[in-house]
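The chain below stands alone and is given in structure tokens; this is the form predicted on its own.
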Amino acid sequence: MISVIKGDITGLDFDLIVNAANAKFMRGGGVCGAIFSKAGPLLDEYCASLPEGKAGEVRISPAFDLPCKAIIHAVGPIYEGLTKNAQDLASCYWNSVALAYEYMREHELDKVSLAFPCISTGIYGYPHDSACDIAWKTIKKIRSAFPDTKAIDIVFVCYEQVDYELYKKALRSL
């Protein structure tokens, strides 16, 4: 199942939520700052031990004080209008789903729920419509290539109205 909701990702009781992370996996602004604030200081300590990443890479951490079970930190690209930006953003979604699948297998679960924010559309400046298009195309591609990933319920959690409208429109076109 793939769905879209408007809201605050930090209050959702999903198995996994995705953090739009920076390369140092440290507290940032936007959704990243909100996740760190609600997760509590142990997330800061945990993420300080993670090796630095590059755009498109992901890491997983405990959720600490959040209602979800774990956080996938995806390093979003800073938008510069380059083809590489689109590839890196697609990698955020692809690698997050792959890590969610790995989590599901390691914990011997039949199904997991995975909530995505709109990665890189805030202070990283990615155009909302392009980011939405990349997110949907990547999720469709991974589900087509790896049917087992259909055991992952994916929810796009849109904080801003503009994203919510774009993702709802994309959902209707499936």
Given for the second form:
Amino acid sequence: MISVIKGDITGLDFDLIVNAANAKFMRGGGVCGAIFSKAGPLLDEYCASLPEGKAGEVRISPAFDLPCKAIIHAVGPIYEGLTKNAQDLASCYWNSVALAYEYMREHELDKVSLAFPCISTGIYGYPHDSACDIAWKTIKKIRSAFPDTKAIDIVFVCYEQVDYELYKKALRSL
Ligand code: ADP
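Can I have the other form now, the form predicted in complex with adenosine-5'-diphosphate, not the form predicted on its own?
Up next: the whole complex, starting with the chain shown before.
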């Protein structure tokens, strides 16, 4: 199932939530800041031990004081208006689903829930409409290439009205 909600990702008791991370996996602004604040200082400590990443890469951490079970940290690309950013943004979604699938197998679960924020569309400046397009296309692509990933319930969590409208429209045209 794929769904769209409006709200704050840090309040969700899902299995996995995705953080729009920076390459150092450090506490940042926006959704990243909110996730680190609610998860507590142990998340800072844990993430300090992670090797630095590149745009499109993902890491997993415990959720500490957040109500979800674990956090996938996806390094969003900083928008430069170049076509190469599109591939990196797509990789954030693709690699997050792949990691969620691994998590599901490792924990011997039949299903997991995975919540995405609109990666890169805040401080990193990616245009909302093209980011939404990439998110949907990538999720559809991985689900059709690897049908077992359909056991992952995906929720796009829109914090801003502009994203909520874009994602709802995309959902209607599925
Ligand atoms: P980036 O650096 O990847 O652009 P931001 O956190 O600045 O990350 O923005 C990414 C998206 O996350 C934006 O659409 C922003 O509105 C949204 N956002 C900010 N806070 C939250 C939150 N608590 N829950 C869900 N989404 C959020």
